[in-house]
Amino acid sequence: MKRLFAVIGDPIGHSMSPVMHNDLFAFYQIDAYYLPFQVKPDDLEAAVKGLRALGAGGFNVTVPHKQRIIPYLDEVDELAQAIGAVNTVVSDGGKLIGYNTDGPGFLTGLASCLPTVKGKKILIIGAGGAARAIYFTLAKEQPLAIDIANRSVDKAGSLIEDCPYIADSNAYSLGEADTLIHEYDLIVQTTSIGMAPKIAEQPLNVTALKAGAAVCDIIYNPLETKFLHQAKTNGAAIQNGIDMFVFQGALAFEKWVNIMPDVDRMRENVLKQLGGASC
């Protein structure tokens, strides 16, 4: 009897889940198939249940679920409970759990370009869900400082003050960042600015970074942005946002499966699927 994964959010057709976990259980002989479901804020309880009930190995949460699920699971993993969302279920004998891979995946994608984050210092760029998952995460790797770049620095705070895990952090303002570049070893935009179609647009000027900084923007609609087009040209080791999404992914499979996904199978597919978005 095959397994039946999901992904569930609203809206969810531009999902590109669905053919990249669809195409690893063909590649691995797994009888499983995954699934897009659109489900509206007023139904997520509903859906919970019916996956609990047709037996769903597990799932993948997205806008605008991923804090709005946690009452309706039966445990929460300890990173994603402080994050204060969930992105990927487990079906352990009918328990779910939920667990934060967001974080994680860029952690570990990141390491191609900055093996480590220990004693850096790092700025995040954006005080959303995103940047949420990510600092929590960098937060438990022992870096040197993580300071937090917003419009709102009052949302920046609010996020630095939720963090259970020790980091020297300050909350600026983008103009105020933007004076600092020059002293980050890890810079990591989080928000939309710059996604296509307004691609002319970036949050910083990063002319004067650090020598042997490295710049993450964790959009992938442009594969380069200008923000990262900039800091390329300014001598930064560059990331675009595709190894998160892989590396998400990937640590889901795992949790679902037990078997660590090929990540160059799946970033080689993504990149093909985006090769013939619209956006």
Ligand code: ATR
The other form holds:
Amino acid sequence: MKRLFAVIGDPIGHSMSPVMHNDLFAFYQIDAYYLPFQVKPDDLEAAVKGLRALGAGGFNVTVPHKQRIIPYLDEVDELAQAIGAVNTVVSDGGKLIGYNTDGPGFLTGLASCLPTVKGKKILIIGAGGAARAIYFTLAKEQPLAIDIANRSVDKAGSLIEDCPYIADSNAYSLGEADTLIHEYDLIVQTTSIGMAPKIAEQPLNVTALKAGAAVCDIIYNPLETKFLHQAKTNGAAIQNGIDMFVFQGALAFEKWVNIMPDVDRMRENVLKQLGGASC
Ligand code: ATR
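Having displayed the form predicted on its own, please output the structure of the form predicted in complex with the ligand.
Complete assembly follows, chain above in first position.
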């Protein structure tokens, strides 16, 4: 019987995951389909029960359900528990287990731009859900330090307090971080600043960069934000948000069917969905 996989979120219409995963199922000749379901926050518990009753093999969870789904699962892995958010659920013989592949997806994708974060000084811009997943994941990789810059410094401070994996972290305002930019080996932009249609905006300047610095933006529309363009012009190795998106999907796929899929194929597919643009 065909196996069911899904993504639940609200809104869900623009998700690129169904086309990406259905292409993989066809390519690897797996008898399964992946469907998007729009689930209102009040219907989340019922939706999880429904997916359980239908025998879904697994599903992705996106905004606004990543935190609130946790009580409805049978088990949550250590990293997802620490992050406090789940984006991937695996049904293990009916037992629903929650994982977070957003942070690991970012880290795996980063390897082509920066081979290791061990011993590196890192700045994360933003303190929302995406920043949280990336911060907790990078913090486990023995970096020298990870600072967080955010519009509300308090929110950056509470994120740092929550993280069990790292001692050396400071919370800064965006203005403070602007003056410290030359200190960092890796800078990761996680806010929505610079996303289409507001492409003229950027959170801070990346002109006085350290030699050899890597700069990432998790935005993929546009493929090169003003922030990334400035970093590139100033000598940085840059990476946009495509890799994080593709690798979070690849790691979810691997958990569901035990095959690490062809990420180049996935990237091509996503770029096609975005309208054929390239970096
Ligand atoms: P996500 O889950 O996608 O990370 P989020 O939880 O809404 O989204 O977090 C958005 C992040 O972008 C936050 O760090 C937010 O800053 P605040 O914590 O101060 O709200 C940041 N952000 C969004 N719009 C911003 C703007 N115009 N200027 C500065 N920061 C902004």
